[in-house]
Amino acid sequence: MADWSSKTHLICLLLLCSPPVAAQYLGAQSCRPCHAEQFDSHANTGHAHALSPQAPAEALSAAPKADWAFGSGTHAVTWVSRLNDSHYLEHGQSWFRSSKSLDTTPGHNNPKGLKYRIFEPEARILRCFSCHSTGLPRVDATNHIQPAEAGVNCEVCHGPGAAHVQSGGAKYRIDNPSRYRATAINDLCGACHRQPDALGAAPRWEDPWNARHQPLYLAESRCFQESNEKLSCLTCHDPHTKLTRDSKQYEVVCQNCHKTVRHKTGIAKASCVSCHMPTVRPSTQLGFANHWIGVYIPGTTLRPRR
């Protein structure tokens, strides 16, 4: 899994060599006229409404003036706003999906927000753009953030687009997920859906608020660890389309490795889903699908029996 002080000492560096770097990455629209199918539904997703200046439809009547709104509204939105040349707050109230109402941003105490200075050695601003954009973040000689594309977007799993374009498409001139192995794959993802822990510690697997950090979780299932590289993000989801709650569709992935499977209990009613990967709700506002996949004691949802 990607550490977070790898990532920190790269956007650094990148502040400093960005100009170059910076123009291999050419947007989304540069990807439009030969993947148009993919475009189109990628543009329905989460991901590319990860950052905006402006807050989803329905929560901008609880909007309060700020720069930045973090987050699509699938789950939630919370603002961000410059205070000063050094300093950025996150606001310590966001909108909800689940109650359409405002309450307490997670990870706060203090409904004035948190200050995050600019420059810093944890670099905790520039990560949050980092992950909720695409191309590289750079900061202005007025101290603004500027994300180069704002959500999250082709060329964050595919890499840079120039030398693909330039090539007229040549396959092996850009990155492809789907040829990179499993673990590959998940530490990928895993480079942002990760745990905000500091450096090197352990997992706290007994805190609801880390199972949002699914690759993390994925990682200790029986079901990856003896899928031979087989079981990836990529297996459940296509990041071209927009994030299913059909529990039908993941049971299909399911059966195909458990195509027989005898159960001592009763499920006429459940499904693998509900069962094997149950919620966690970290708050009243928020539930999250636990992916450390297993056997679960009734009335249990952090860590499998087995």
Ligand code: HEC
Second form
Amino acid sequence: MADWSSKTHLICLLLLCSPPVAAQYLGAQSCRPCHAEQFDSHANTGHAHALSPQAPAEALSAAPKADWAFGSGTHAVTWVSRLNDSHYLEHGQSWFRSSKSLDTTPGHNNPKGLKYRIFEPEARILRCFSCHSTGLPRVDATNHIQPAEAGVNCEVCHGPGAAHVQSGGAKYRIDNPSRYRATAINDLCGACHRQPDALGAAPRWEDPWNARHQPLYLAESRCFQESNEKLSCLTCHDPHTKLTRDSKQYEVVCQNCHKTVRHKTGIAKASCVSCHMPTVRPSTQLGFANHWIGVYIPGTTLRPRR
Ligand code: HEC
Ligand code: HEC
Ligand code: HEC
Ligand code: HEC
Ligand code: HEC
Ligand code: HEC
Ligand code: HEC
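Return the structure block for the form predicted together with this ligand; the form predicted on its own was the one displayed.
Now the full complex is given, and it begins with the chain already shown.
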């Protein structure tokens, strides 16, 4: 069963599931004339720079000869190259912002890198491109993987834009997630912000690498479960704006729901998120805010006490 569904996924990735003409992807440039505000703001996000033939400026001096740079460099950049007609290589050394230097790529144990067959049932290398680009990547006649549009752009979240653009901007001709419930937003963002093979399954909370999967963690919070679909990713993140690291902005959101918090214990002057969404460090180079909002025993970060 699992094998069949991954094959179906692979076939779809290769564009054999031809979408109807109206379901065409046009690219972010086609939205720009009418939605300049969203376009300009989105251009500064990690999403817009999630994939590029060239590494971001700060990582350039460390860049090896490679075909693709994955990651805006908010946390890291990993290089990927085509080896031959049947294989791609994920380079074993990545650039990390925290040290501004190269170190072992997460999941690797030597600097040689990992080889992937292009046409393997798990489609692992194609999936890298799927999550870091817009529309369906395809493999061309010379077996080069070609993303339809590099980066996580407008039509990832709004769906193919052709019908909306051809109608001159008609309402209801394109997806507008502002009409979604919080659980549907978790699914939209979770298409990439969680492991593809963890669908439905609870992650192993003791594994710090899983703290990157925000939708699963948020869904465990009492804040999420007991606020009747009012708390979603959009409550704290504007999808068109670069992620803010200013804890004050999140504190305002907490206080919208928790107007008067009566802590039983004496609380040090710190931000709400530093205690209730602590940073999980799966490696010395990386840290992610734990989206399971809760009460943590001091010194622990992986899961709150119930
Ligand atoms: C020719 C101008 C034009 C282009 C090009 C255009 N839009 Fe729009 N768009 C509009 C207008 C006008 C509205 C407001 C419609 C209304 O409220 O009646 C709109 C509304 C929307 C909405 C809300 C729709 C709804 O049903 O609530 C979304 C989402 C959207 N646009 C996204 C996009 C994206 C993504 C692209 C590029 C693929 C794009 N637009 C290209 C003019 C345009
Ligand atoms: C197509 C896959 C995909 C989808 C769908 C997606 N993301 Fe992302 N997201 C990514 C990738 C890849 C990155 C890493 C970008 C980078 O290189 O910095 C990212 C990064 C982010 C960041 C950090 C960005 C920054 O500016 O530093 C936030 C916040 C985020 N996503 C929120 C969301 C939310 C909220 C949604 C749903 C509305 C969503 N994402 C949907 C793939 C996706
Ligand atoms: C299931 C979707 C998915 C797949 C598959 C995937 N990524 Fe990502 N990637 C993401 C998301 C989402 C983020 C943002 C994580 C975060 O910051 O929470 C990300 C972040 C990254 C970053 C760090 C970007 C930054 O600076 O913050 C790199 C580098 C990266 N991915 C490379 C890869 C490579 C190489 C592959 C294939 C081996 C791959 N990714 C496969 C979704 C995916
Ligand atoms: C990561 C997902 C994501 C990406 C990428 C994205 N959007 Fe959006 N967009 C949303 C969400 C979610 C909303 C609803 C916002 C809300 O309710 O706060 C939205 C709302 C909108 C609206 C307003 C609709 C309204 O109700 O007024 C427009 C227009 C729009 N987006 C255009 C764009 C354009 C143009 C791009 C690319 C430059 C883009 N979006 C990229 C997720 C995204
Ligand atoms: C949409 C409303 C909403 C938002 C926003 C929100 N919460 Fe909550 N939160 C709740 C509800 C509802 C509960 C459960 C009942 C209660 O304790 O009031 C809760 C429970 C909690 C608890 C107790 C958890 C437990 O496991 O017992 C903590 C701690 C908490 N919230 C902190 C925060 C922090 C910090 C933020 C901001 C990062 C935040 N909340 C944002 C609605 C929200
Ligand atoms: C209650 C507020 C809140 C909600 C809801 C929320 N986030 Fe976050 N998010 C944060 C905070 C706080 C940070 C850490 C910012 C920092 O580093 O200062 C963050 C960081 C991130 C990052 C960057 C990874 C990192 O830690 O560097 C991503 C990606 C992200 N959130 C995605 C999501 C997604 C997807 C959802 C919906 C499932 C979501 N967030 C819901 C508050 C929230
Ligand atoms: C120094 C760490 C720390 C900071 C900062 C902090 N909290 Fe707490 N919070 C705790 C601890 C520990 C508890 C559980 C014991 C208690 O109630 O004092 C708690 C409990 C809570 C509860 C659950 C109370 C209940 O009814 O059971 C909520 C809600 C909450 N905090 C929200 C917030 C908000 C909102 C902020 C920011 C304005 C904040 N906290 C700042 C550590 C902190």
